[in-house]
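One chain is shown next in structure tokens, namely the form predicted on its own.
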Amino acid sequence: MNDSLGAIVIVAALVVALLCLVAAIRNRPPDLSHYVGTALVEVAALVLTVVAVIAMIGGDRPTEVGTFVGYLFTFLALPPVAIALARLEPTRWGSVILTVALLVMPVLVARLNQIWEATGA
């Protein structure tokens, strides 16, 4: 997988979970600049799936497959599902349920970097 991107996904969505956490200590709902962020986060995490297919395709595959696949439609989905749930509580929940999306996706990031490089031994 490509490390660069991984660390720009990973630090775009930090800064948007800070971001969240603000606005959640200071009782306020989700704003427009946080739903941009989390979906920009959400194109950075399409990018790093999109070459990690086509790495994929090339030939170079992690050893479990399944699992790496599992984890990326779990890369995928997860912004768009907060971006939702977050609709549905305008309040300052909203805040918290991005931030907790939010740092759950460097986690991810690191889970199929740990499984891309896993070696099988």
Second form
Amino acid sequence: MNDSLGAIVIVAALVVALLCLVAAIRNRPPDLSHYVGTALVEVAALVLTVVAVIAMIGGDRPTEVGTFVGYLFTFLALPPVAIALARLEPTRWGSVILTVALLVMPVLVARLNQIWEATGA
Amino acid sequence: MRDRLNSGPGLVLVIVYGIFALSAGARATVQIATKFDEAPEAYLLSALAALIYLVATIGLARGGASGRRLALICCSVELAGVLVVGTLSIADKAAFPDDSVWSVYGRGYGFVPLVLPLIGLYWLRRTARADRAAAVDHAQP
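Cool, the form predicted on its own is there; where's the form predicted in complex with the partner chain?
Entire complex below, previous chain first.
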């Protein structure tokens, strides 16, 4: 899997997570900047997915393709679902929802990498 | 329906349970579809865990009396499951050849599977008490 794209997703998610955490601590609901930040993380995740899918079509794929694709779905679904839930909850807890979701993104990148590396090839 | 159960911290619980339902479900589906014969018990257990996470997510998200009941059952089964499977997986490694969500008390998932049902049960209890108090306030003019 593309390491630099993975690193970009991780760094972006952590930076935006920190901003959302600050909002939560200050007892603020997420504002537009937090939603845009989360959307940018989703864009980076989409780019990573497209590159990974192109690599898989080209024949470079993990042994457990099914597991990889399963995690990929969770990975792509998470930011939009977090945004939708946070908008339902325009309190500090909306900021916590975004923080939690964004902190899970680096974990998912690590899992995706792990599955990709376990090719045995 | 929005009530105390699925507001504020309750909605944070919804997304965490949702993440677990989705990733555990995807993993269990693949395990069962591609290598069921290798460890049928472990994979069925993974699928059961995923199902419990899914129903808990639905219960917590729906709120109301029925949602609360669903969530209460799921969190209780989940806690029992992670304790029993966690203990068995340490005592008898051979019985759990492939890691499930609940193996070694959910170590593979940063022990979140152990903490999550406790937080869920705490939240259910706390909101139930608050709802009862509100009902009493309402009854007294």
